[in-house]
Structures are given as structure tokens and as C-alpha cells.
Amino acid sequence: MIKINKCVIPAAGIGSRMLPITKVIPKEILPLVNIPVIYYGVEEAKKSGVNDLIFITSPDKTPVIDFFDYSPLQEKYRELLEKYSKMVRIISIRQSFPKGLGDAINRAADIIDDDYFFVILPDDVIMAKEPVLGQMKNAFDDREGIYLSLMEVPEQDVSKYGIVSGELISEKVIRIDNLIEKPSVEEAPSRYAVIGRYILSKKIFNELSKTKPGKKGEIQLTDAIKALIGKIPVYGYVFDGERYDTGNVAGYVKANIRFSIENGEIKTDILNFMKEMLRKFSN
């Protein structure tokens, strides 16, 4: 059984879908209730056996790393802050210029010395009984290879995602034979969309180094993964969980509502408010 110790978390994006607030506050530390978005990805990685977190950041993203440092704030939060600061070993690598997700992940090439590593895109916050990375690792233990987390999306939404095609080889696992980035409804080979969790082979770095920039001069991770199809097994895993895209305004608001209901201190107030709003705006 192969242990996966490292997880790359790209956090260098400019957060254009969340402007203007992301002009001054990184989207990764915007709060879900009172806990920043980035924490949920870190917690998932830790629960999935990760010891080393590799953050890919940009010059204005130092608050993302600062959050995991201990700070002598109110005694009420001391235990919580100590928990954050001791969760994992954190490594920070600078992506000085935004050249796409593929370029961001390629920055970790010198740090990854194992055969496989995790990737979490922190915008995708997923509530699940078992961490999604853990679910994927269980499938990986049965069939070694690259894994992409998948979610079935409505037909009209396929153009927002990378969409896969392939053979369903178990209830949750698809052997991928093609990956199309943001296809039209007519071009989409399925409704299975790639969501922000990956198990990648270090062989991806060789492909990324050869990948030509695409739209907006960005190097796409999907292009490098497509280049590996047929060379090593590439699978999709249909995860169990509720996914929220906190990188856009609607998804961020929905996530805050959902996490508010999970918070015992404010749950009743929020539910009563929601009932009041439904009565007010249902006609």
C-alpha cells in the first residue's frame, strides 16, 4: 500500500469572480461563518494522512500562510489556533506571475519526491462523512494510477467544467479515455465533471514542462493529464459529499448558509431567519 504524504494546494489565483473584496483579501481566507475557506481543504488533507502541505502562493497571498501561525488572540480561541498551527508542516512556494493551474502545480516539482501526491483546489469546499481525498485513496489502493474526483452535473452546466469520458469499471470508478475542458453541450462526452481533488503521479511534471500555454497564456493541468492517458492508468472517482464552489458569489453565499446550519451557536437564528425570508419572498 502506497502512502501519500504530500498535498499541493494552489492558492495564487487573483479571485476575479469575487471582486471587489478579493482586491484586498485573498479569497482563500474569506470566512465560512468564522473559519476561512482554506482551513477546510487543510483539514481534509490532514484527515487523509497528509503530513506536508505545499502552498503555491502569489505576492499578495501571505495572509493565507499567516493564518496557520499561532497568534496570542483571545483566550477563547487559543485552543483552536493551536490546532491550526500544529496540523501539518507547511511549505510555501511563490508563483510570481499567474500562468495557470498547470504552472502552479509544476512549481512543486522539486519538493515532490514520492511517486504520488494529492492536489486540493481550495475553492471547492466539500462536506462529506469521509474526506474526498480519503475516498479516492481507498480506490487508489485497489487500482494504482492518477485519480480525478468527479461529480455528475446538469447538462446545461457541462461548459463550466472539464468533462471526462470512459468506462465505468465499478460503482464509483471510471477508467478515463478522454478529458475535454469546458465543452459545449453537443461536444460533452458525458455529464461527469472534474472537481478540485486529484491524486497525481510525479510523471505529471514531465508533461507539464512540455505543455504549451493555451488561452490567456496559461498552462492547463488538463492538457498534461490528457497526455498521460494511455501511458499510465487515469481514473475518475465519483465522490460522496456536498460540494460548494466558494470561488463565485452564489456558491460562497450558499456555503455560508450551509455551514451556518452546522454551527450550533447560530443554527436556530439562521433557520428562523431563512423561514422568515421564505415567507416574505415566496409570493
The other form holds:
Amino acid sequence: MIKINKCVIPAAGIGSRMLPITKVIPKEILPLVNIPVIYYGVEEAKKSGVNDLIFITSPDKTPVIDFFDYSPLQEKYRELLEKYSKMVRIISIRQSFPKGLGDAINRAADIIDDDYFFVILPDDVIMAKEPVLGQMKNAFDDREGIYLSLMEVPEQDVSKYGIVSGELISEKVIRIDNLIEKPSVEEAPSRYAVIGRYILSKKIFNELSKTKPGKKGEIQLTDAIKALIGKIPVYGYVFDGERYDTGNVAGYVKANIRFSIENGEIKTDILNFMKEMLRKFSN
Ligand code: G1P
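Form predicted together with 1-O-phosphono-alpha-D-glucopyranose, following the form predicted alone:
And the full complex, kicking off with our chain again.
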């Protein structure tokens, strides 16, 4: 069985959909209740067997790395923080120019020596019984290749995502034959959207180095993956789990509500408050 030891976590985006707060606080450090968004990605990587995390950061993102350092704070949080600081080995690489997700991933080329590695886009927080990377790794163990996590989205949302087409080869796995970054409704080959969990081959780095700027003038990861179709198998995996896009205001607020219900200390208070709000505002 192939072991996947490294996970790349791009955290270099400027967070324009979350302005103005992201002018001073990186979006990855915004809290879901009292735990920052980035924690959930790191926890998922750890639970999926990863030892090394490679953060791709940009100027002003220092808090994203700092969070995982031990700090002798209040007794109440000591155990939790010890857990964070001992979780994984963190390697931080700078993306000095915002050239897109594909370019951010390409910054990790010198660090990745294994054939395969994971990628987590930390804005996509996914609540799942089994971590999504773990679900994908199980499929990978049956059929080696690149894997993209997939979720069906409503037609009007296809232009927010990378959209795939292909043949369903088992209950959850699609063999991908086409991939388009942020297509129009007319162009979209399906409603299966790529969500921020990937198993990539190190062959991606060669493609990324050749990839020209695409949508939004950025070097797109999807364009480099598309170039590998036909050279190595590329699969989509329709995961089980609830996904929240914490990179936009509505998604971020929904994630906070959802995570507050997971927190035993405040659950009842928040549910009662929500009932009161529904009585007051629904007609
Ligand atoms: C990125 C990817 C896109 C993917 C999405 C998932 O887009 O480029 O293919 O569907 O993440 O969240 P972004 O949201 O950074 O614009």
C-alpha cells in the first residue's frame, strides 16, 4: 500500500470575499466559534495519516503558522494547545506573488519527494464521520491515480467551481475525462464540482510549470490536472460529509452556526436563541 505522508495547504489567498476583516486578519485564522478555520484542515490531514504539512503563505499570514505553536495559556486550553503544537511537522513556504492556486501548489515542488501527496484548501471545511482525505485514500488504495473530491452543486453555482465530466465506475468514483475551471452554465459538462481535497501525483509539478494563466489571469490547478488526463488516471470521488465554504460571508456564518451546535457548552443556548429568532423573523 502506498503511504501518503505530506499534505500541502495553500493559505496565500487575500480573502477578498471576506473583506474588510481580511485586511488585518487572515481568513484562515477567522474562528468557527473559538477555533480557527485552519485547525480543521490540519486536524483532517493528521487524521488521514499525514506527518508533514506544507503551508504556502503570503505576507501577513504569520498568525496561521503561529497558531500551532505551544503557548502556556489558561489551564482550560493547555491540553488542546499541546495537542495542536504536537500534531505535525509544519513547513512554511512563501508565495511572494499572488499568481493563483496552481502557482501556490507549485511552490511545494522542491519539498515533495514522494509519488503522491494530499492537498487541502482550508476554506472548505468539511464535517464528516471519516475525514474526506481518508475516504479518498481508501479509493486510491483500490485504484492508484490522481483524485479530486466531488460534490453535486445546483446549476446556478457551477461557475464558482472546477466542474468535471466522466464515467461513473463505482458508487462513488468517476473516471474523469474533462475538467473546466469556473464554466458558464452552458459550458459546464456536469454539476459535479471539485471541492478542496485532492490526492495529486508529483507529475503535476511539471505540468504546473508549463501552465499558462487561465481563468481570472491566474495559474489554475484544474488546467494542470486536465493536462494530465490520458497520461495518468484521474478520478473524482463523491465524498460523504457536510461542506461549508468559509471563504464567503454566508458560508462562514452558516459554518459558525453549525459548529456552535457541535459545542456542548453552548449548544442549548444557541438552539434556544435560534428558535427565538425564527419565531421573531419568520412569517
Ligand atoms: C478553487 C479551485 C476550484 C475549486 C474550488 C473549491 O477555486 O480553483 O477548481 O472548485 O477551489 O473550493 P476558488 O474557490 O479558490 O476560486
